[in-house]
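The chain below stands alone and is given in C-alpha cells; this is the form predicted on its own.
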Amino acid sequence: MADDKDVLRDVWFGRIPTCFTLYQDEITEREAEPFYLLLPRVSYLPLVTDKVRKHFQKVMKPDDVGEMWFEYEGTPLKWHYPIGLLFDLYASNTTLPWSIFVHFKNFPQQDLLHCPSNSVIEAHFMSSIKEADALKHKGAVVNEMQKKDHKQLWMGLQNDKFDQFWAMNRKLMEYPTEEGGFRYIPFRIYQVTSNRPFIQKLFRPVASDGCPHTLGDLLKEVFPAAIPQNDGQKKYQVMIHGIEPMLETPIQWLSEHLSYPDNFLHISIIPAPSD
C-alpha cells in the first residue's frame, strides 16, 4: 500500500459537529437542553452516543425510555451506516452543526434494525470486512488472521485508536505489486432518491490493457448520470468522506486511502446544489 499516512489520519480523525435535540413528543420531567458532540465520521452512531443517552435520560421517567434512535429531517438514521456516510447522504449541504432529533419511543421497525448491544455492531462490522476481503483477496487475508487480530480491528474502531486499527488493517490493504491492485474494489454507491439501499457490482481496479481505472470509469459503468454533461453542467455531487474526489483519481488509490474501516468505499451521490 502507498504509505500516505497523512491522508489516512485525516480520514480517521474527520469529525462532524452535531447538535442532538430531544424530539418534542417525548415526555420529560423538566426541559431537556440540547447536547453537542463531535461525531467521528468513521464510527457508528451507537458507538459514540452513550453521552447523548445519559444526558436525556436524566430528564425522563424510566418508564418513558425505550430504544434510542435518531432522525434527521424526517429520515430515521440507520445505525449500521457509518456516520460520515449518513452526513454526506442527507446533510452535506446544510449548515453546521448537524441537527439531529433523539427519540426514545415509536421505534421505526420498518426503517431501522434493532441494535441491542455493541456486539451486534461488531458482528455487522466484521461481516463487512470479510465481504470486502473476499472481493479483494478471495478472503485469504481475513482467513489467515487469528481471532485476536479480528478483535484488534474492532477495538481500534470502537476506542478510536488509529494506530491500533491500522497496525492490523494495513494487511487488508496489501496486494502483489505485479497485479497493480485488488481483485475487485469493495464499493457501495448510495442515493437518497433511490428505493435500492445501494448499488454494488464487481469492478476491477485495472483495465484489461493494464491502465488503472479511475473514479470516473467506475461511475461511467455504474452511475453514468453522475458524470458532468458536455455543456459542463453538473447534476450530481459525488461525495466520499465529505469531499468530491476528482474523477481522474485512480479507484485503487481511493480504495486504499478513503475506504471506511469496514474496507468499503461508501460513495454518496446527491443532487448538485442549485446556484
Contents of the next structure:
Amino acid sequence: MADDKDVLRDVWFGRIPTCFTLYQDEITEREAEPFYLLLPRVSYLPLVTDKVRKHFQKVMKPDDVGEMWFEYEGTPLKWHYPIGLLFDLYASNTTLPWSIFVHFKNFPQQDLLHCPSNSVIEAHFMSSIKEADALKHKGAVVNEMQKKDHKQLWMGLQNDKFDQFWAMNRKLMEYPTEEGGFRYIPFRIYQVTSNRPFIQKLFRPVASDGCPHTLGDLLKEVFPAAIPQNDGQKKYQVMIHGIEPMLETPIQWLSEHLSYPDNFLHISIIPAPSD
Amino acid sequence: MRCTWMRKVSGSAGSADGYMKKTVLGRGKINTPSLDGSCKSEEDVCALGKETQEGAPDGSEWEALDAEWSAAIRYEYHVLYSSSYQTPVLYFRASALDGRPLSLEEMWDNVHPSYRRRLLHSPWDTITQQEHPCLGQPFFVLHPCRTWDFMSPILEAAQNECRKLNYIVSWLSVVGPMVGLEIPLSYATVASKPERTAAR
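Okay, that is the form predicted on its own; can I get the form predicted in complex with the partner chain now?
Below, the chain from earlier opens the complete complex, with every other chain and molecule after it.
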C-alpha cells in the first residue's frame, strides 16, 4: 500500500506531454515548428509556457504578437483552471501528446480572463486558497499566516518546489481532532456539456452521526447521475488528477491528499468511453 | 418604489441558484480599442492610481474633459450569494454600446478617484476579473472577504438603535458607489424604518 505522503508527491509531480502548434491564421516570417513540453498537472498555463511564447516569437514580427492564448478543438482554454483539470475535462481519453493550438491575436474577451502578468495568476491562486480556507476553517488558518507564508505557497508552486509548498500547506490541511475533519470540503465539479461552469455546494466531511462521508455520498448529494446504476452500465467517469478514485473513498482523505495546490478538489465528470 | 432589479434563475426550475441583475446606462470614458485587443500591464494600472493624486483639473480643462467623458457605457450589475463566505458578492461588467467589453484599465478610469486610491492600496478589497459562477463569462468582482469588517459596525448600530436593517441594501450602498452603481436614498427609507417595539 502506498504511503499517504507518496500520494502527495505523485499528485504534485504529475505531467502531461503536450504539443503546441501555432494556429494557421497567425502571421509568421517563416515556418513555425510545433513545440513539445511536459506540463505540470497542478500548475496554470501562463505560468509554465514562457518557453512556448519565446519559441513562436522567434518566427513572428513583434507587432503581430499580442496576448497569448490557447485553444483545444475549438474551445479557448481557461488559464485560471489548473492544467490537469483542463486535460481531464477535454482530452483524457485521447491519445498523447495533448495537441493545443497557440494564438496571439483575436483574444476571445467574452470567454477568457486576461492574464497580463504573473501577479494576476498569483492573485487568483491566493484567492482560491483563501476561499478553500473559508470553507475548511472559517478563514482562521490563512488569516493567522503572515504575508511571507502566503508568498511561500505561491513561490513553491511557481518554482515547482514540493517541500517548500507543503511546509506551509500542511497547516491548511489540519483540523481539530474532535471534529473529525474540515468544516466543509472545498470542491468543484465540472462537466463540459453543462450550461454553468461548475457546481460548488456546502458539504460536510462527517455526518451528524459521526460517520465519514465518501466520494459516493458527495455525488449522491450533488451529482446523482454520476453514480452507476444497478444494471452495471456506467454512464460517466468521475476523474481527479487523471484517475477514478473509488466511490467508497472518504471525502476528507480526498480533500487532504488529492486537492490541487489551490486546496480545491477539482472533479471532472466525463462520458465513459463507449468501447 | 420603482425597482429596476431583475431576478435571474440559473439551472433547472425550482433551483435555489440565481442572482439579481440590474443594467444601467451611464456616461464615462472609454479608450479607442487597440488593434490586437490586448490589455495593458499591471504597472500601467498602478500608474492610474498615482495620477489621481495630482489634483483636480480647473477652468477650461473642464470642457475638454466633458467631451472625453461622454461615451455611453452599459453597466451590468449582478448580486450573487457566496456560500463559501456566506455573504453577497457584487459582480459587474461594462461594455460600450457596440458590445465591446471595457478593459480593467477603462473600469479603473470610471471608478471615482477617492475610491480608486483606496482600492489600489488594499489587495483584498481590490477589483479583479473573475469567471461568473453561473454564466462562465469574465466579470469584475469586488473581493468579498473583508465584507464582515465594514458590515459589522453597521449591524451593531442598527441593533443599538432598534432599527430594522435590510442587509443587502446596506451592503450594496457601501460597495455599489465604489464601482459606479448608485443606490437611491429611497431604497434606504423603505428598508430601515425604526421599530416601535422595545429592544430584545
